[in-house]
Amino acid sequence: MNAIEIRNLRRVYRATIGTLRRHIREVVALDGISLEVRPGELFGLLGPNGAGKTTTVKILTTLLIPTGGQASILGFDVVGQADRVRPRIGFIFGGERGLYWRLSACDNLRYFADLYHMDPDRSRRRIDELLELVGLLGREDEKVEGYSRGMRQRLHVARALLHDPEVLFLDEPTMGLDPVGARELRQVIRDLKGQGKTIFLTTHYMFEADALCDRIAVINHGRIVALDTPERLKGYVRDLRVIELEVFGIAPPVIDQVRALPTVDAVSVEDFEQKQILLVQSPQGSELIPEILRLLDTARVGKVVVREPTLEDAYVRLVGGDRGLAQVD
């Protein structure tokens, strides 16, 4: 039996817009997605903002009812058997909601243990185990308002694990964390996988998904456009080279001109302090550099590097490429 099964899942939001002539607009958040997650697997769901990641997690955690299709956790339907699903799952949403800041970490966990109707002796043992797991042992009596953001997020993990769920949902758990806090939380996630937990992870960080996940699904406009291991997804862009150009003051029309070059597969721009990093995917690699520099004539160009593609480049090709979306078998 799979830990998670999704079959033709749909979710449509309806919103009333307009002032004088009001009408209903439908937004398709999920457009018939299907996937399976095996027991003990760390499964990643990647996609741009608005692609349907959080909607998927909310349906799987019984917080949202789908418009169509089916989803089950450990064989239990998330709609018809929600009361059987909830004791078996834990979930963490990115951000700092869900904790009482004026209470200590220990008092927070005792409070949530009471909500789970846990036996007091069992809850005491479980709280000590979890505080050690997330690296908060020794600071459990401090108020949460004095914690760093990373410490609060680790306390979120402890809260979600109080009832020892079999399946854990992590929706962008490292969002907003500093590099040290994010690295510590990723180690906690690895430790949980080592305990045999099934983990469903959504993230915007490609390196994080590459380092943690057994398999990854890429979602865009409510549809799964790729599903495979990180290595096989990277193989999808093995025919490409990535040209990175450090540019100061590039204009949008120039980016469009680069994008229009016949051998260019995809173009993206990352803002970094006072400069921009122009990323150009093409089978030509270094042979294309003179043509790109000619188009960037009015901009100041710094460092130029040609490198092998990464998982992030595969993601760009799938959801942001200029040749349209492609399905990976």
The other form holds:
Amino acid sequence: MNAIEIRNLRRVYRATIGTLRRHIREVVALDGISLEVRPGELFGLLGPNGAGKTTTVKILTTLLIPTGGQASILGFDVVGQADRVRPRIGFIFGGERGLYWRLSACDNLRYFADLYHMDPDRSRRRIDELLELVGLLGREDEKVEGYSRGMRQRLHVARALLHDPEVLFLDEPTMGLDPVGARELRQVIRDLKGQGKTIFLTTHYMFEADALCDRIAVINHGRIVALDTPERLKGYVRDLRVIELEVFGIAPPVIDQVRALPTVDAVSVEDFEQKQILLVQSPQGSELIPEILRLLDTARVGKVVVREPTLEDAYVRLVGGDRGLAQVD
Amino acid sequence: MNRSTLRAYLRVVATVFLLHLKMQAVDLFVVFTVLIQPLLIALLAIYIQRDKAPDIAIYLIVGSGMTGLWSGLLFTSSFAIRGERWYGTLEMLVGTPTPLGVVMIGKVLASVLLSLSSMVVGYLMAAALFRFTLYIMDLPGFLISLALTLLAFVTFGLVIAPFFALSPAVEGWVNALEFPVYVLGGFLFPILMLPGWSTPLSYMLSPYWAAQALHATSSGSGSVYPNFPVALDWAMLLLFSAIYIFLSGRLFGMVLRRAKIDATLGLQ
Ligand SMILES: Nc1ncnc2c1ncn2[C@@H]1O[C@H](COP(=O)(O)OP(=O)(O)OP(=O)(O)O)[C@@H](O)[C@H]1O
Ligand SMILES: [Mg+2]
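Please move on to the form predicted together with the partner chain, as the form predicted alone is already shown.
Zooming out: every chain and molecule, the one shown earlier first.
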């Protein structure tokens, strides 16, 4: 039996726009996705903002009813058998809301331990263990309102692990954590996998997915555009070269002209304060540079580098190069 | 439902009860609604009826206590689910194996018992400040009435909570429901003083029957039909509680299903 099974999942949101002349706009957040996650697998869902990651996780955690299709966890339907699903899963949604700020971390955890029907003796021991694990031991009696963002995120992790669930859903778990905290959390995630947990993780960060996941599904505009191991995803761009051009001010029409060049595969732009980095993927390497420079105002071009593609580039190619929202620091 | 689940639910009710008290006791709005406002009402009522006050003091204390009980119930219950949504905790709660209604029992119970303190404080104030001799006519009857009042109020709260989470459109009604119930419920003066057409409205309100029972057993006054024994009030409170329990189950089901379809468990 699969730990997670998704068949043709669709979700349409209806958003009302305007206050006076109200009309309804439909947003297709999931456009028929299917996938399976095996028990013990660490599965990554990777995609830009608005791709449908959180929507998928909300449906799988029984918090949202799909418009079409089915999903099941450990063989239990997430809509019809939500009661069977809930005790077996844990989840966190990136961000700091979802805790009782006027209560201490310890009170928050005790409360959720009760909600998960944990035996009081067991929960006391478990809470200490988890506080230690997420590095909040010693601060557990302080009110959550005095916590930093990262501390709240850690508290969420502890909350999700309280009842030792078989399947874990982590929606952008490292959001808001400092680099050290993020690295520690990734180690926690690896350890959980080591204990045999099934983990469904969403992230914007290619390197995070690469470092952690057994398999990655890349989602864009509500569709799965690739599903493979990190290694095989890298193979998608093995035949390509990446040309990186440092530019100082570039107009969108020019980017489109570069994209229209016959041998160019994908183009993306990363914005920095003073400059942008134009990334051009093509089977051609340095021989393409003169052609690109002809389109650009050469006075505004700095360093030009040709390099081997990374998993990051595979991702850019899959989601169509509009990487503006999905930057890696 | 087996016994271990039941035990787990009771533990949730107890925990929510304690944590909720912890949070409410420092909430200025709550303190004002359940403590200060009823005391102001009591003072005002004593001032208006200052000639008769020593004789009807217990009536005024019970009546103003009822206003605190009702306002506390109305405001905390109507905010019970919406508040969780606001803090982002509603999704967390719904995602656990405990039904939301069980959590709400703990919350409503805490706020009803907290509101009850306004009656106690009113009693102490009248005794200490005004040196009224306070005397409850039928203490056992009064305690039974109080217990049934709490039952009816808690179950009513379990209807109010999902009702006001149904749609943003009904949120505005909360304020409009506070004072009319003071009057229609006959908290501080008998409904005989009201026009005849409003009497059926009073009968449809459980707070009215609660006020009847509490007044009849404490001061012996307040019964519209003195030949009706207090047993009728008790029966009505039980009947209302049963209806509320039934309605509440339906409403929780409806609200949660709607929220999972409309994606309104969390704030977007
Ligand atoms: N409650 C809602 N009402 C209307 N539209 C919504 C709602 N929730 C999500 N959407 C829309 O559905 C689409 C998918 O959103 P979703 O939150 O699943 O994306 P995501 O991949 O998690 O993005 P991010 O990386 O920004 O978290 C977006 O277009 C979003 O605007
Ligand atoms: Mg998201």
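Everything quoted here is computed from the prediction, not taken from an experiment. Positions refer to the first chain, counted from 1. Under this definition, the rigid core comprises the largest set of C-alpha atoms superposing within 1.5 Å between the forms.
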| said: On a rigid core superposition, would G146 pass a 2 Å threshold for CA movement between the two forms? | reply: yes
| On a core-based superposition, does D191 travel 2 Å or more at its Cα between the two forms? | no
| said: On a rigid core superposition, would L168 pass a 2 Å threshold for CA movement between the two forms? | reply: no
| query | How many Å does the Cα of S104 travel between the two forms when the structures are matched on their rigid core? | reply | 4.4
| note | Once the two forms are overlaid on the core, the CA atom of P290 shifts between the two forms, in angstrom, by 3.3
